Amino acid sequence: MSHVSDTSKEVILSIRDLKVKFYTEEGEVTVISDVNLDLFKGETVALIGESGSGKSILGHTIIRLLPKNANVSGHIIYKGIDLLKIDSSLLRNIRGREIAWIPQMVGSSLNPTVKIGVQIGEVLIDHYNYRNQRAWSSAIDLLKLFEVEPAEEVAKGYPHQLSGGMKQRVLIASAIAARPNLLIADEPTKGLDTIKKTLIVNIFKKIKDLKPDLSILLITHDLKFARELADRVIVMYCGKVIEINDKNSFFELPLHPYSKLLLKSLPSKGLYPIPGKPANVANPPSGCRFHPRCPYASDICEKSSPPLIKLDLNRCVACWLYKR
């Protein structure tokens, strides 16, 4: 079996042998490979790893936002509906509506010129059909719900005068304003301090009780953030999902090697590094991605990379120590 799927609760978003392929100068580059797995309704999931595995990249494929050069293959299936089959037109009505994007590069995301009131009701304008004034005041009070204050001021501004965490804020309320029934975010804490992180946890929880049927999906490397709001954590190394768990067995019983020796460099857990260096995904090493690394490793880790094997309902992990 190949993926977790609980047969109690509905799919919102449907993986199947997904593969993506960059086309570059030096030749085709295979950045994700064989990815399968369910989101469900109402959950909140962390995927996990460090950069380069391929986290960010699966994102971008789900809402079709690579560049030209890339290639993809599967299946991302969303309410019957294949992401990956459908024209432009039919794909900007969902975007947005349906399924949300909060992108990592909060910086260059804003548009500089464009009052910030203007760019979280556009959303409401394009998707919905709302005149400019109640799309203004839907704007003025996503700001005060996510403490943009004082809201009324901030609407009338532009990004430029905002701080990271504030613009961070307003990215996530034009996520959010059209209510979408998945809501994917790149790195929603990477580069704020702590104090800043603790209130984007906040406004997650905050916008888990404006929509508790609201699915969630977090790409993240922060583990500490991944712990506060996932239900389950999903795990890649080097372009593969090698560990879906729940959140509770996973930082308590990590499955995969890797997740194991991830847990370990925490400052909490000792900072112990983890050895040698994250593999290339445009040469990658044959069998086990992580063999080189790991300290399990034997003869068929490094010939044969092992499938993504079912333990129970919650748990699955690609490593040839569970096949023994």
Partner chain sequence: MGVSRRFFVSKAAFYISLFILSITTVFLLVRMMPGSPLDYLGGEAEDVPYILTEEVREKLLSYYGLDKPLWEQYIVFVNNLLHLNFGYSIYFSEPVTRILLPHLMRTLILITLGFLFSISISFPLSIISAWRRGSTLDTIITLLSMSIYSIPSFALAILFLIVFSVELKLFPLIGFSAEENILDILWYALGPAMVFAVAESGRAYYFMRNSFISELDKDYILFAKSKGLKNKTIILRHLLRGSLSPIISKLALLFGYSLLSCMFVENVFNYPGITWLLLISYEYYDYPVLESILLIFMFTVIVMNAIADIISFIIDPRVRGGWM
Given for the second form:
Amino acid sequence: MSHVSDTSKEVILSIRDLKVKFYTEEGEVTVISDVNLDLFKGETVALIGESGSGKSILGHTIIRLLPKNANVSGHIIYKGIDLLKIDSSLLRNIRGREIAWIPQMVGSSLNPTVKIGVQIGEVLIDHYNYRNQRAWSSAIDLLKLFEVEPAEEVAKGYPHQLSGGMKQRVLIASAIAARPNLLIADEPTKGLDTIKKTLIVNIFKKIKDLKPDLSILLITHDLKFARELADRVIVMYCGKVIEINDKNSFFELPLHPYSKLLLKSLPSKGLYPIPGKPANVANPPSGCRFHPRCPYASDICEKSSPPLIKLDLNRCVACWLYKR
Amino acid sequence: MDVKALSFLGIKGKIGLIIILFVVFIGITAPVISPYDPTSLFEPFEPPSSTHLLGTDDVGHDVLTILIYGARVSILVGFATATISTFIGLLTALIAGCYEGLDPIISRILDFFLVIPRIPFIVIISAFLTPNIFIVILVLSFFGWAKTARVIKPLVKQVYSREYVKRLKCIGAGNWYIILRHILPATFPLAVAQFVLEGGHAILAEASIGFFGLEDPSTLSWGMEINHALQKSIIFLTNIWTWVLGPPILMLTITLLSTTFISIDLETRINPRLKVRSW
Amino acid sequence: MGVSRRFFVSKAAFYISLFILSITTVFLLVRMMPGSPLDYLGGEAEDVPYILTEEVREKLLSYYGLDKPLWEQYIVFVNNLLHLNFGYSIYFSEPVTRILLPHLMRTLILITLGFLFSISISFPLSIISAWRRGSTLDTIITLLSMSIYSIPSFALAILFLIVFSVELKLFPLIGFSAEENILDILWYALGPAMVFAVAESGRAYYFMRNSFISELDKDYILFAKSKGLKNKTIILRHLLRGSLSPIISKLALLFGYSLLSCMFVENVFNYPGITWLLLISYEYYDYPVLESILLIFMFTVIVMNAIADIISFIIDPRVRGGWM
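Now show me the form predicted in complex with its partner chain; what you just gave was the form predicted alone.
Now the complete complex, all chains and molecules, led by this one.
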């Protein structure tokens, strides 16, 4: 049992022994197991993994938006409060105001029948008792900041009048309007082209300028995007955290064989695909879940699952190669 | 959504199924289990006793006997109507869903059927033909198939536009081969739910025709029994209504309740969103 | 705007064709009914041959235009309809509109009252049920409404009569006597309206619950929850606004059908509404009245369909802004 801690920085969110199971008609599926990690105040952490690795589920779990057939055990401590144990009224006060979430589904996450300005400003009304007028002008300010112009016109309009990139920015504005302390962004660059990605990177930089002590959990599979924004990188594979690393060290010297192969698969590094098929959480391989695809796999990898080994202050890896 | 959805019913569906099987059993074995011949007459308005468990009605029929034979009519009408209208409705949905050129015309016809008021037209048709139960079945099927077609058509369209169907077409599979082998099975659960629903509707409609006294007077149905009872307001002055009016209404209600429960259960299975909260 | 106009033209053409089809169907069915209105003119059927000589009969037939070939009758019929002339009742010897309007009014009062009762019960219940989906409360309400939905409305009416008229003696058993003022009218309509409301509320509840549930599954509701909005805001702004258009459309349709589905209640209560008149006119082969009533039924459904289309056009900005 090991986890990252840094005495010089203030921990804002710590996850301990998190396990998420789904009850389906086919039976029980464990989608996340043994997740332990800390998030510090003011840092941006990229949570990287391919689809099905459980990274989106982790985001849903933190803000407690999992469906009813999910079973969550463990602890998610935010400012000393266990988010998994609080009642709905406290949860409501934390959502949006303390922890905000940007959904993956850009197209369908804005209400088509409600004006854009209202959808951005409503958080302020509900959390801080803003008057409608004040919330409206805050919404317009945010739209202007994010360069969704003409802001006044857009605020009066409806989502179907916006382009995909504008919707994405409106969505971010709507999530951060109440100036939360932690922002969970679920695949914010999904389906966007390079130019729009650059725009989103700028948006995130602007959010950081707006509130420097904001912590961001960036759920993505886009390594380039992670490199632009993140301070640290967490890699998930098949429902488990397999590597925690500083950004620079991750991109220069990745620890886990999976991370190495992942970086090699980037177009700039030669586009070498990772061999084999991604593991399925419903039927995970024995031992280390990456062993069937791992070029360095040995007997022990097949038999038992490696713990998360702490190498130094900022680096952890779950791989038998590092067990000396 | 697949055939597996039908292999088990929830508790509601099971209760419904038991009730409906019970009514079917009564209907089939009516001549054996009914205490008297349906045509035999006794003293009218006799209260329940050991000779007449549910008493006798206004003309002196044994109420229990009428009730048992009434189950026969209800089940026959419900089953036959549901079979015919599901068959025609399914066929129409398959044609409209798979032959795009025909869809607009078929849609307009289906829309028109929605506008027709069912009961008044049956009233008028009963002026042409004395509605014995076979006429009732035909007329109800005539009005019932369009709804089934409307419900199933979108599903057919959705399945027909799937990738694997396109691939089948590319390798030269015939349209009817695709329809019968791939699309029909996919519509099966919905068709069964619609069958149960339509059966319930038909049982209610038949009882309604009887309720208005429009059926062939010799028909021994629950609706006609209620109609006869209501003609005599004397039944309300004493407690006669408890055995003349109560039992047929109760039987009709529990039969309809069972079909509702089964169809709701099937619906939540086909569309699980309605039951468990998914997000 | 061109798309939107074409949409209107094609809708209008569709409704007009429906009108023509209904008129023709009603005309053919009624005129081809075996039997003749003259059979009942002199009073009871058995008296007729003594009063109606062959000569008088022919005169009467030509007076009502019934001696002409069917296609000529059809032209006259359609022409009269276009001039809003519904003809002259053969049995009542009065213009059809004079007979029809009071009965139609009474039915409208009944179903309007019934609808108001029914919606004020089922609307809040369906929201509660959908919001607390799967809870014990939801299960109980749903089972109850399914049971009510399964009971034929004439059975409910009979039950009501037995309880309130026979046992409690609150209402007169004979449903109707001459009405003096608006209070009398309402008083006589109250019993049937209450039964009608209960019968309809099962259906209304079920479809409203289903539309709320599919609305609650939308991504924007999840996003609204993630923002920590008050339940009131989520329900009133996001849930209701999105589902209002389909619900109002469906209610309009149900209202159209209820002109007819109140038939059983009217019959049991002996309430002289439009369906009561329908049965009378059918019994006496009163072609003009019978045709008018059937056309009213069909036209109401068609018009309510059109209104449902218009409502969704007004409420939903997606539709209003043209088809994207």
